[in-house]
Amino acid sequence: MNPENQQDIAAHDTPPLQAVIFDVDGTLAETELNGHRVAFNRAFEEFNIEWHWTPELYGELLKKTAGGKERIRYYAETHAPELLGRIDLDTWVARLHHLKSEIYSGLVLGGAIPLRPGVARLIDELRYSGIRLAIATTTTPSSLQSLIMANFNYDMMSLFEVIGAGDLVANKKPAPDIYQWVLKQMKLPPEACLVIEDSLLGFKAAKATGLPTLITVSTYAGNYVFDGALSVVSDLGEPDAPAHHIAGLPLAGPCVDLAQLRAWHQQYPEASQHKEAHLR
């Protein structure tokens, strides 16, 4: 059969998009260097411990795992190996995350971080169209109904379907449990959504999923590959400020927009196979 007929068929199969799956830290707004890592360091001092991460070392925290108590749990194991022999340390680590979210609560509250350009104009373009949300993050419930309330003036539960946040699934971010939880409560096959994302470990979940997924890079994306990505952008944009195409299926126009996420899904087995989805 022609390459070109294969394609059309593979196209032609691909379910209409039904859900759009989002991440939250990095993706929804820029939450982690200026806000997650602010949380972290005014918690450490009000738990009198010296720690402190610097915006480089919180870059590499994140390439090492997902998710706060498993953060700070790492950090532990490699800084400060003498608190694994405390018999509370379980306890001790939910507090000072508890501590954190908190602090963090308040800084999004006091509207310390805006929404990524896009994300706004996107999700109310998606709720009015009659697309299905859901959320699938490591971050606490309470961190993401801030950030919703701070910048929607909206409870989270009346944007999103289903809101898969914490600690649902045992295995956190490059596993698949979170999107996997997701998609069972959604009762959808992973061809019928898109997610979008920002990091390789995000990335990695989604793909072991079979999600098609568009990758919006954040701070702390840094020079990931992003192979199979559908495509790989600057932000989501806005008409006056234009998103940047990186790498993947191509950007058609100056923002990303409901017409773009359907073109780039049903696109998917295609994009699925491409070979150099990735920041240059």
Contents of the next structure:
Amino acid sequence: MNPENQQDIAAHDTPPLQAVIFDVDGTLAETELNGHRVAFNRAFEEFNIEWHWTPELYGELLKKTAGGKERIRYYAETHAPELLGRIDLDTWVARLHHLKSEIYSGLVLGGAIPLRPGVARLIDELRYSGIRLAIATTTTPSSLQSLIMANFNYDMMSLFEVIGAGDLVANKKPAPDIYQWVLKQMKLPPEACLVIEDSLLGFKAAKATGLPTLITVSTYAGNYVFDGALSVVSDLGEPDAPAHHIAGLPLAGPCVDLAQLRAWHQQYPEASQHKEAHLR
Ligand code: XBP
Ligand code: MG
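Could I see the form predicted in complex with ligand XBP next, after the form predicted on its own?
Below is the whole assembly, all chains and molecules, this chain first.
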């Protein structure tokens, strides 16, 4: 098929871009290393538990589990199985995680976690262009609220029309549940949306929902293959701090803007099937 025909079919098949759905951790900000990880460790100290999650160990845990309570439970299962016999295990995990979330909020409200390059710029442009905005994250709503309060002039409810967060769904990423929940609230088909994700677990969740996905690789993303992503870039970029293209459809300018998102989106689903979308 010649490229012109291919473009015609893609343009015909793909509805116009109506909504952008953002992941949070690793996508809006690098929250894991100096935010969540530090908060977990401080909570362990306050609970007198001799656990310490080093940057390397935390990276391994991120590959296995999304969700803070799930991460604590996974670590208990693999490193402290004696804890599993506690009759109050669920309450204990919930209390520990609640403390961790309070500590995390304190860190981000203190300014410890800035947004990644281009995030505020792109969100502003999308808002003013009438693109609908949503969140799909495993993070606890109070932690998200703190991150937004610390970094935006708006509260999260006025920035995002739909917020899929925390324990709203039974199965966290890589299960598609949170993305399916968001689409249901927005009454949109997946092809009318574009997701921005940073990790393999998040990408799997979006892909399983049939959502066109841009990857902005985060610190903990690792050397993964994001097979089927529209494009893979280092970050969203700023005019004076260009993003780097890594794989998939090319990045036309120094940064990701609405015109670029629309151009990529119009090439879905063909783009999602080509085998170029690999991290090199
Ligand atoms: C992020 C996570 C979260 C955070 C902690 O995944 O896995 O669990 O590490 O959040 P994603 P909570 O970016 O795919 O949403 O402790 O609030 O659960
Ligand atoms: Mg993420």
